[in-house]
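Here you get one chain, nothing else, as structure tokens; it is the form predicted on its own.
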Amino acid sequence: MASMLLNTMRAGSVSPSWAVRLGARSLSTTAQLHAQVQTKSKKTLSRPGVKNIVLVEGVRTPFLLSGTTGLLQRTGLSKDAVDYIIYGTVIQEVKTSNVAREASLGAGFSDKIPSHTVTMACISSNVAMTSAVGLIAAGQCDSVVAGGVEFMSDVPIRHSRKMRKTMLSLNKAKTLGQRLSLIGSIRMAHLSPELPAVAEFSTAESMGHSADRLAAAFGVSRVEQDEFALRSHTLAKSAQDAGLLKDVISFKVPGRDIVSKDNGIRPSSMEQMGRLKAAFIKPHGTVTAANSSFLTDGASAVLVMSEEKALAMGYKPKAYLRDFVYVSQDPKDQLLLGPTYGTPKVLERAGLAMSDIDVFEFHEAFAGQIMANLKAMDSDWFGQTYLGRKSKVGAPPMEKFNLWGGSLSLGHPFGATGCRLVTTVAHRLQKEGGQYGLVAACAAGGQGHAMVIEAYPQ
């Protein structure tokens, strides 16, 4: 999947206890459907003596309900013109532990191009992109492919620890008697597999359980969560039908037909969503299958270059990749608050205010997580107590927020979502006439990422 995505670049056109202190914030599902951000004239974030680093192109496979050649084809990029390849992934397959290297070779890149794989939970491809930025800024590279991939339909499932120990002992056994003795020691309990779980090692709590607690702490109701989830699916459907999701490339699923669009977009109704039972904290929790992102297969890739190199090769960049930050906080009670911590920090680095941002794209792990972040950002108490600010950060206006859907509707292949967010911001800035966009995401471990993106002059 990842190597196919890379090839698409080769031959085509470029062109928590806090609830009592926090006020409620409701959402309208329909008011934002056709909102447009007004074009503004602002200063550029270009700095003397600092390389301008640009996003040339971004592609992804359709995000598919669980059940990288594309970048080359989309850009017409020569397979020898890349200096480095970086990919992010979360649930690694042992046979392809360095999936970036395997993907690059599978896509036909030169075997002289170094490749490495990074992992940082749901912001793994964000790390891949910012690592690319670092290599270019340091003068080590001029052209880097960054991306991410996740294949949730076929995750590695381990034998139990007892079984693994027995099998390793069998490998060391020297006599037939030793082998028969070990085989005879196997019991039914040995055969119980260890399934992967989206749970924190430090707290042993699933992310869904944490999201439910976070929503309760910020007073986010079930109705608010369902409304936001419905909004996400409705906006995604509208964007898909309007042909706005231009980063999606067709993908041949082995043994099946060619898939050309995301298949998890399913606008429903508040009545249908209201019938679903709690998925994690039963029976009284508010997080359900309908207001959570779903397990997804998918891959994404972006071509990152120095501006000078991109123009010399005849490319028209889509956007500048500007300031970015990574944040980390308490993984138990603030696991999913990365956007709240990251947004003010990246704005400060860039010398911008919330009002300067024309396009917001936040990762939607859960509707409750998004709503909790919006309430935390709109709370003076939270800003003063936890962020060390004199006042609140301020919540993004919904008429600028995730207008083409998000992870709740498009899907969330863990290692690939970051590139989708950045490419979406670049495309929305072009479509809506804005200058600055902001990407923010939470990640397991209580971590997060935020980045400012500036539109390239059209």
Second form
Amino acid sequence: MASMLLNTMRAGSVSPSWAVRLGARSLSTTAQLHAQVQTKSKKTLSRPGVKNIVLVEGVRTPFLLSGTTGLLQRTGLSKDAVDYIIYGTVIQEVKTSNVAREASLGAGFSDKIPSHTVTMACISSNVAMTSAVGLIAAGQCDSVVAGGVEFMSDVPIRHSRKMRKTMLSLNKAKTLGQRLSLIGSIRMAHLSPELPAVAEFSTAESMGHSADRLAAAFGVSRVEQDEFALRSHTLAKSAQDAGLLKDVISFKVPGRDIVSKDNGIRPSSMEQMGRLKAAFIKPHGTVTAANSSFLTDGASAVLVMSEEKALAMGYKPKAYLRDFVYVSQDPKDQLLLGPTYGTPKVLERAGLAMSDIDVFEFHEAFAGQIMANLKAMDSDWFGQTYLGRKSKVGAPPMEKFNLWGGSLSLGHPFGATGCRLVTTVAHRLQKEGGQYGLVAACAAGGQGHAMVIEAYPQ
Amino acid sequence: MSCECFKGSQWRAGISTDHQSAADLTDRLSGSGSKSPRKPQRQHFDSELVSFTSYHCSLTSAPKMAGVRALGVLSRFTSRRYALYSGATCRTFSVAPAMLARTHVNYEVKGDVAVVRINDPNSKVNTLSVQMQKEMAEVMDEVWANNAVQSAVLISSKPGCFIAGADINMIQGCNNAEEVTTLSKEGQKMFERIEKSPKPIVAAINGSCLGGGLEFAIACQYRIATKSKKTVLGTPEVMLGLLPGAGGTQRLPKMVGLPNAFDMMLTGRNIRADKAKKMGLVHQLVDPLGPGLKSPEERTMDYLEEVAIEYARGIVSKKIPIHKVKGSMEKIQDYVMSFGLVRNQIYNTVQSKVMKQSKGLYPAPLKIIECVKAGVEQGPVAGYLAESQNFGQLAKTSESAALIGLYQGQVACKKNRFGTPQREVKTLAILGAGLMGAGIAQVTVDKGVHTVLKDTTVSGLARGEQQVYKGLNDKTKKKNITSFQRDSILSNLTGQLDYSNFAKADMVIEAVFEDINIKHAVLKEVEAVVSPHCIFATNTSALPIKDIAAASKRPDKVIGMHYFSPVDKMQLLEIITTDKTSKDTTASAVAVGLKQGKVIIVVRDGPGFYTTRCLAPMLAEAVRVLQEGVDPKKLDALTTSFGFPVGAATLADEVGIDVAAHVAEDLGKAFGSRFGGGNVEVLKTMVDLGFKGRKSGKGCYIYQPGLKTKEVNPDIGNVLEKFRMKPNPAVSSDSDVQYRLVSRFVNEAVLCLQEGILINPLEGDIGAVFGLGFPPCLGGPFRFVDSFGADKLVEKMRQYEAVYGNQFTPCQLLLDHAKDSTKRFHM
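Okay, that's the form predicted on its own, but what's the structure of the form predicted in complex with the partner chain?
The next block holds the full complex; its first chain is the one shown before.
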């Protein structure tokens, strides 16, 4: 992950003649910046008095099904241009509870750069990014590295509560007799470990189970889900083949080869997918291993700066980070409907309509969840009953939707997905020539996030 | 093994409850005395008379449960009571007109699956009425005749109810046992045809599936149930003094094994879907859904139907096995059960258990055992015959009539006849965090009402809050709620020592020490801080409400709410109105009580209201009986064998001898010599000696922690010796002692009706059974007068009057009924 941070810096496309640009900048006024923007067909979301905050670069490691045990590589490159580092993670390793700090130190960043870790389930790195936006907007910082990291293949596994209790008392035991009697009290049952589960604390329901119920609630069939999953894999494959996934950086897995591609992209056939059995609600459920996102190791990072600072440093920003919202709802029956709640809210904030958006990137937790969200957004009844609207939100058109694959095909390292979404939107806006992009994601706890991203004038 | 299986199978229908809850309860009661950190003055009365009935009554909670479960069994009245159509006769009916005429059952063919939908248009619940059965027979004939149909799904159109049972009116409408037997036989025939259906039928169950509904479901080839909390399966017939009369006693043992079948049929308890799956009662579970493109309820029903259709097709194509593969434990159990000796042992164990708990006063459980035995030992022909005949006989017993009456009364007492209050109570403040106050908080806070619990001391408050927590935590342990729900419920409870949150309160219930001066002081303090619309309810068991209201600035907002301890176990709430209490205040109090899940009687104000007033003379008589030399154990045996769940001596100990003395003295002052009998000094002397009942470890009995058996307190012999009275042999036979106790109770109840304290006899019966433990098999004092005969009762009372005087003088209303045998309290 440390290498990640460094790559963020390296990948930032520094203009060859930054001095010239700097000179130019001294001449150009804000008005000029605006003038540039106005050449676009649609108006910019830039507002007077609100700082423009830009995404300079985003990178990620390939999302791997397994095999990575550590990303830390020490390098000596000092980076004091960064004011702050924020990382998002979900399942925390007890030894590195502030993983952002350990990573930045490990990466050789100046030990004068403060770092903190945030968590909000699947949208943890979104929180990292929006916290960065907040710090910059408040004038606290000018450049922040935000990212996410997850090591699903090395989650902390705890001893059972009874065993923990015994072990703690053992520490306090004074005499040998006390110790022996404590050791004697250990039973086989004490030794079974506790695995962290992907289950809601409030309802004790696993996310897959909830997704299956959600799909059923919206009448999403198995075939619809498999088709969407297949679409995701197919699109991801062609994007990978076409070299569009530029945010991926190679890195060396210790003891193994260099990994430079996501290894979960596996376009299959409907027949093959149709043969799989339901994974959560057995036997009549519809959510299977093939139409769910898979949990992987992975890390991602973005460099967020104020526009002035980015230009001053000679960077060529990729996009503006504009309005964003967080939403939350019933963690039982609407666990994964975050995008449905977040999308209309963020559009309203930005003063945009659904049709203004050129690029949609939604987090694909489950094919059934995406389809349910699309149906919810397309339902007048749902809009009126649960969103308090007069009519439906309207579903995003599929020709603009997750065109380079998504979490279903690329994988889903909880904490790192958010940065991937934002970076992908920025890259797609550049590639496709659109102006506005929308990121939306759901998260455990019945929470959700949406953000509007505006292309940086080319 | 068999014994193990029976642990939970206590028979509860009439009077008894399992030992566990009784023990629990006594824990609580004793807790109020010995363990409680509250100030001593408090212990004495705040848990009060209330607890009087408490123990007692918890035991009677069964019939009411029956009620809830059998919910809807009664429903609308139908005058048609002749035999049902036997399916075969309908076969010739042409399809179209029959379909047009159908209102209760309809079907739709989806591909090769017929979806049969049940929906009673006139009721919130589906019942197996004559009409329902007739239409069902027609529909099934069409389904069987339709070659395009390979299988069928049976589902209700009502989200909260599959089929709640048979139509009680249909049974009550029969003139004699033979007619009921015919009814049962028709039901058996119908379900036999379902069972032997050549096309598999899948029962898709969401909501209550009880009684006849369950018998229908288990006749189907496959059952799918939703995991919803509303989905419950059970055979509550025993609580109505009946048995499952449409094949239940024959199919259940085969399906879930003898021990489980006995447990279900003898307790009548509800089984939740997940448990039903484990028992093998249903094959598959379906999760309830949240909102989608429709409301959660509608969508869940659609989903259940979709899944059921999928399974129906799977069964036809043999992809889904109908019989589940038995586990090794089940195989062992089957093997063990194959020995006649083992089965006999089970029958005997169950029989003796039932006898022990019912004292032989309830015929239904014994008949159930008989039917099961006939079926298992002599084969289905004998079994079905026994079932239908016994069903007919039971339907015409007075016990069944009494239990059905209680059930119907209970349903009536779960309605608010005062209309909807102007303001919903969203914040309820409770004064006093003692056993009562905390108990009230406990049943309020989990209903989404913001509850403020106030006490004067930190330790008292802490004890109260702990009680609420413990109540919820016990529910968590039983997996009724999750620990998360527990915590979120507790967030609605505010504990405090001052009146700071009272301005927001819509109602204040005080549960402080039973002393008129303290009540006045509290009332004034409350009125100084609450908003003008706030209602002041006083939880007292004996102090007249008008005396308390005398200190109020707004007596129209003052009302009595008499809870019974322990509040979370006792179902009854006695609401007392004064002449000044406004109708809206009453409506609001009833609404709160209903929200708390109570069965409510509303009575007029007077000393002891209704419940306390009925109990006091009986306890006075009990003291006299002791003074006459009857051993407390003997007294207990006499009362329990009459049908009271708890013996009179034990009851006095549970209530607290001090409390009993206090009430006896107070009411004695109000009513004079009529409330005499036993010498109050007996009780007072006992209190002086420290024999305050269970809470002090000694009363009529000696209580030792951890010891289940209790011995008579040897020291009370001396006390009784001091007050020894000479028994009159003419009125001292066992039966006479029983009738002396009961007749005083009943006479006082009738007097309450005569004086207008009670609005109607029905509420009198409900109050006596659910609040005081009057024998449920007798259906309450008024039903008892009807069935026993007012003239016979008066005759007995005159006999006792001759010996003891005016304590046994029958009241005018009772005399009127005695003179005219057509006069009855219940039609």
